[in-house]
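The chain below stands alone and is given in structure tokens; this is the form predicted on its own.
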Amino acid sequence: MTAQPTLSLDEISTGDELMFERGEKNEAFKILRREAPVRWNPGNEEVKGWWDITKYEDVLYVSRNPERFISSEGIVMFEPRDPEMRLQAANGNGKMLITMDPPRHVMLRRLVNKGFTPRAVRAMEGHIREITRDLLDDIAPKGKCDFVIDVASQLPLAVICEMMGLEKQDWPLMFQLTNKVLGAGDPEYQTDVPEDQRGTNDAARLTGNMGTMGMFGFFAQQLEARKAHRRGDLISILVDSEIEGEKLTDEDLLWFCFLLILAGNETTRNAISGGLMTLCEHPAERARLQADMSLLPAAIEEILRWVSPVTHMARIATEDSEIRGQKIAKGDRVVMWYPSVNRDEDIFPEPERFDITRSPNDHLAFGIGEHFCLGAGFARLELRVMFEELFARLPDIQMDGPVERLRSTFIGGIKHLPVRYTPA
């Protein structure tokens, strides 16, 4: 028997965060692909409105048309009306390489290429599978933990604060800021806010705000210590880069440093945690992969299409163009869901179904186009570590209580995932 749909299309708004912390969004999802894959969404009195892709097609459209679509005004779905608070949001609009158009993204982007080469990550393989091995020693003997506090969160943001160069005292305030600026409408993360006023816009809009000061202050005191002296990371490389024969200004290194923290460990900390909760909830699937982990980069291929870690980016649209029938005029927001996306029944068959041998598996976990993921390398190398140690060390581990999602429309994040397995 079908399983009736609990949400209505008029029901369902996709500035709800609530449906997301909820874990409706698929569901929703598949109703507006169904009913209306581009949909207008007309906002509030606060935000202006959206327009809402949710079909393969129309986002390969999108992603792959940058002169048409830009990514220079904004790649969230929220623009404010007020416009002293759409000058205060936009403030890293085409300052960094996630807001950025051609030409200067590619230009920027080349300056960390390097580092970020099938070459470069192969050669971290070794010192990614010490990292992991050191932080399962630190739990095995416990019989339980919190997966994302412990575990998840801890390998991508390792990784990439060591290239990065940072000193490892600094870890934890670089996790803490990272929670309030990708997580600040949750009101977890809101600690600069008097606790009954947690939850709310103006919350939201402060947390982001101090996060984001925050780690401007931080890396401006790394900025001056590399200028003093090179240290061979990338915050070093970004010192000494140019473009077209000019020096990065500040402002723009600071950009970067900024995008390189909050991109290199927020996804794929929530790609670990969201591929064991699956992994745990396909019992039979699981089984399969422990049976034979020979089939892991498969599986982690699914992982990524099934977990969909960032929800959605949002470009502007530069001139009059039409999807599927609706009329996207100049100055439109188009937002693309890539959960939706990557459950398009008219491109993965049996979409709903997990399958850790899918092929082909053309998920867009990672964007495509100019902005495909410049850590998709490290991200796949340090889900397949991760699982082929934890399965080896903790083959039995199991969720052991109720996951709790992030609230944001903007992050697939998991906030506390708790486990047991059997002491090692």
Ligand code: HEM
Given for the second form:
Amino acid sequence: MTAQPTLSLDEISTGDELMFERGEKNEAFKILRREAPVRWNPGNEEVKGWWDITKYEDVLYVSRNPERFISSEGIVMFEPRDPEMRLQAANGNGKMLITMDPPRHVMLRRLVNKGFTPRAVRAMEGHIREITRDLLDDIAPKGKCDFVIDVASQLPLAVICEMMGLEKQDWPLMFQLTNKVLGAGDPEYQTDVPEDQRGTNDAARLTGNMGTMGMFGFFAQQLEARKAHRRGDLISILVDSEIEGEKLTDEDLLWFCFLLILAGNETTRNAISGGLMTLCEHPAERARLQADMSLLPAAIEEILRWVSPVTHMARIATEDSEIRGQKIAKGDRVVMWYPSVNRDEDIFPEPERFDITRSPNDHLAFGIGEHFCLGAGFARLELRVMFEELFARLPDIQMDGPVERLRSTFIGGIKHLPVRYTPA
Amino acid sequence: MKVQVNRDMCEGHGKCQSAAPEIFELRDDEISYVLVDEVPAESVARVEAAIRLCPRQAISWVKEK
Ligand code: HEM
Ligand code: SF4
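May I ask for the structure of the form predicted in complex with the named molecule now, the form predicted on its own having been displayed?
Below is the whole assembly, all chains and molecules, this chain first.
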């Protein structure tokens, strides 16, 4: 066996999108956990520095102190140095559930969280199964497809669009726009930029802006329509909601829609496709699952741990503190790396083993605490129904060519996953 | 020791009930209720586990005056 090329600490920067695109993040995080579990990354000429937090206990600590580590000054790693760009990047800060701090955060969350409880989720199972079967009906006779485009992206898209009451004709637009916002750095989605200029920072900025503007334009129309006629969907509920006697402003409503459509779309997709890929790469575990589908709920937790579709959330320190002996100064940005904590050797025995019956399995793929993923129940249900239906219908589905990953430090995305199967 | 569930935070994930069924009960309103006034010594570790596992950080010990 030839020795694998290994990374050294000096070569690792979590700011390097290409490292994620090449699929090297797990190796890098292993080194960080071992050699520099709380590590200052100085950033560069364009972006400010940040702390990489890679151990489980430290992410728990940060997540559980939402007043000491706030969300309202940015939840992603990169903060531009240029003041004008910084303003632009800070546009949504403090305006969405995910970028808001207590106490207003809890009030806003309580407007919608009854729509996401275990009971609300269970009530959707039949419908989610119907959507899934329809999707599989379309691909089953073909014998091969791009699993991401044809299946994995379509179920979450349908579920969140229906919850928000969006017409089917608008779904493809939502797919396009969410890709532009969260895949802004990936040349594939930089379609508003001439081909020879793609892959640059400017191209990424422009693409993100086009996606955001497109979304705001679209949802402004949706709001007007709901104001004229309520429809019983999530947007209509929000239109009528109040916090301390006050209605949400149009701006609040638009940001809420923006968050829901992104969070609903760009996450579960990657858990489904990442899950299928992982199962294909671990044939013994896959066989064990297909022989006994009652193992599926535990297998899904292991898929979530293994894939960790959301790679990070950032917080800003509001006071000086210390984490694992490192001095964190007031104003510093700390970045919590979920794929890393989910393979933390101190928490998970044999973390590099994909074990569909792992127990306990208290992964943090959905975060924890104040901002714990609102859609976790839906994501789990979508995953369960998808794999039940998929393995019933196309039990021999296999990868059929190289996967293409998203160039992003935020979403552990898979853009294309060619698969083949016996037509059914 | 007494334990409490913050109703504003709880979203009915039920991790507490799995960790310490003798202490927490998820009721029809999808909120977890504490079944006992005082947590017996043999349940303390399980309550600690529930506190740690609750995704919403909704469970805490009541501070003694
Ligand atoms: C496997 C799929 C998913 C993963 C891995 C995921 C992951 C996450 C993570 C890591 C957070 C931040 C947690 C924190 O800061 O502590 C989050 C928040 C959120 N997620 Fe998800 N998510 C998924 C699916 C969904 C779905 C399907 C929806 C909507 C239907 C959704 C809606 C949200 C919302 C609204 C928030 C913000 C909550 C808040 O700030 O209070 N997510 N998610
Ligand atoms: S684990 Fe937390 S959120 Fe879930 S039911 Fe118990 S107290 Fe509520």
